[in-house]
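This document starts with one chain, in the form predicted on its own, laid out as structure tokens.
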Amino acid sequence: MAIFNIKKREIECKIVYYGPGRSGKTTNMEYIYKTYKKQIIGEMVSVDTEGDRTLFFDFLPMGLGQIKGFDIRVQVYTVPGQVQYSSTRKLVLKGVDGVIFVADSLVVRREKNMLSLKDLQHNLKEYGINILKIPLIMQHNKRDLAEQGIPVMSIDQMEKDLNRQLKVPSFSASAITGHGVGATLKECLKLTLLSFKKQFKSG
């Protein structure tokens, strides 16, 4: 839920990177932080824990121009992917405006991707949000591993597993090299801003 600050004439929105543990959510954030220095206000905060890189969130406000004379500021968060941090994942989703689901292309992570997507759907529902109504982007990460001879799923397989019903925009990516990282974020921001404009018109 976007926050309107009339005094500062700012709209603050929240994007959350979601997905299973070790799928590359934090690596996406680190790449964005290094690459989009001009748009970043403040520092990225990261909490490393044993067994998972992000316990609470990475925080990355970005300036985005204006809507109706209001400056847009974006807070970007990641959630911890591991099962035991389910309450933290739910907490980080509170007030979310757009979601990037980072799926792991490794064959051995197929089931974890699907369980994480179900977890996202369940947690959004707890906040009264329909997964089909929120701006959502699918990222098929770690595509570069195929070149190293590591077994990865085909894009067709991943789309069938994760995106057959959702039918949301999806991107192939490698968060390590940066391929597809910026495109994923830009598409999510675009859909989120379009959703705000619709709210303005209906409001």
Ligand SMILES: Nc1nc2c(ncn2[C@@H]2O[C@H](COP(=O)(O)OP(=O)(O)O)[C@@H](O)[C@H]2O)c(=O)[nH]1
Given for the second form:
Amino acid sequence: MAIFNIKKREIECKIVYYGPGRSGKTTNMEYIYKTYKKQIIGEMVSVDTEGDRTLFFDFLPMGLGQIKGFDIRVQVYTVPGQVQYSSTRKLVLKGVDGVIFVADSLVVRREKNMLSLKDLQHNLKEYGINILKIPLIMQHNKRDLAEQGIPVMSIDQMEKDLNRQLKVPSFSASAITGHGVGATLKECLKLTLLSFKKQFKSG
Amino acid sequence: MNITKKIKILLQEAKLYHSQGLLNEAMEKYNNAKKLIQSNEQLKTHQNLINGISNKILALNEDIIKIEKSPKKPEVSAKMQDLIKKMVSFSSDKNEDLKALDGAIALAKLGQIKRAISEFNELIKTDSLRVVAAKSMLRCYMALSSKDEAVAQYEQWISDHRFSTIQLDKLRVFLENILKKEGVEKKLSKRKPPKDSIDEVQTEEPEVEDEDIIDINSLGITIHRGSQKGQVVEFKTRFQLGNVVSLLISIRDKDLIDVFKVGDMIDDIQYYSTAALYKGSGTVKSIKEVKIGPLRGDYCMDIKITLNQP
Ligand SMILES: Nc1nc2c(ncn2[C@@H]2O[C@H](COP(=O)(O)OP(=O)(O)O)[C@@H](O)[C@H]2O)c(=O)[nH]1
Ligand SMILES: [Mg+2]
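The form predicted in complex with the ligand, contrasted with the form predicted on its own above:
Let us now look at the entire complex, which starts with that chain.
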């Protein structure tokens, strides 16, 4: 539910990084914060606990400049992944326009990925949003770990597990090196802005 | 693969998982490695390895305990609390009051109870939100385990002229019920009825609140007749008793009043609660003109709500 301010010629939208705990959502955002200085219009805010676990959420305000005479502003959030923060995740999703699902490539996290995707679907539904309709991007993160001899799932496997029905654009990434991070966010922003255009036309 | 190599891989995995905060996964790998070593006593460095792994498991356990002990919803800075409000009030919904209510409820949900209480206290000034805000405030006191403060607050409201007697009755029943759940049986005092009560349109006794019923802030109804045909009109909830919500149709929307008839089934209603949007239907129970008070001339419509299963 983006905010269209016709008078100020401003569009503000909300993007949320979702995914199981420790899949690399905060690391994605940290990389964006470090790398895309020109598009960052404020501080990145994180509240974390013992063992740098995201407590409530991380927040990053971005500005994409002008598109068709409109100033585009983006509020980017991450959710806390741990199971016990379910109600917090739901709050973060409120009014969301686009979602990036950060999946963990580690074999040991296979089931957690699938559970988190179910949780996303459920929480969106509670807001009356169909997961098949919202701009959604899949990111297969931590691809770098394969080189260290750590068991990592194949992309095929992950696509089968998570993206067989959704069929959304997906990216391989390594948030720690930044590989794939920008591409993931850009695609999500592209789809999100495109969806506004459609809404405008139909409404 | 020989045993030494297997063990090496397990330990490498465990170390990485630990460093990434995947503590259960790390524990499993350490335990697997330990078992493997124990079942191969011919390994030269047998005892050294076991000792090494035991130390790692100890360190891991310490981390697990630290996380379990850390507060789940600690109080954060005022700046962060503002951000929580901003996060949930993000929507094109024009209604600032409802946004403020969403913000206060989110603060309460995230454990920022004291701040939430002060926000709810502000919202009590708004007519349409008074009861919701007051109830939430009472809940907050209960969350702080200050039953006495909840009761004291209610008693203060008795002499607060912003609350109508009906509203107070609802709050009394509500508070008595939550106290009962905490094992406290207490009859709370009521406001003494004035000689000639003026602002009451309805006189029914409030029903006992059903905890499963969601507080509806507003609802959107698709209009099928009249000049606003085809449009979704949003109505603010004036108050809610169990599964009956009461809305106000302004005299300025006179043509809307003619659209609804008592007994009408309305399909396709969108119910907005603070946390979510629900779809459902409803039955018009009554439509009454308000005869007295500041809302004189407006119409009060009660709808019995049915929410679709999510
Ligand atoms: N090797 C590797 N580690 C990563 C990657 N992304 C995140 N991590 C690590 O995984 C852990 C959890 O990351 P974090 O961003 O806090 O996860 P979040 O819970 O999803 O926010 C941290 O130790 C990160 O350094 C990656 O692409 N490769
Ligand atoms: Mg995080």
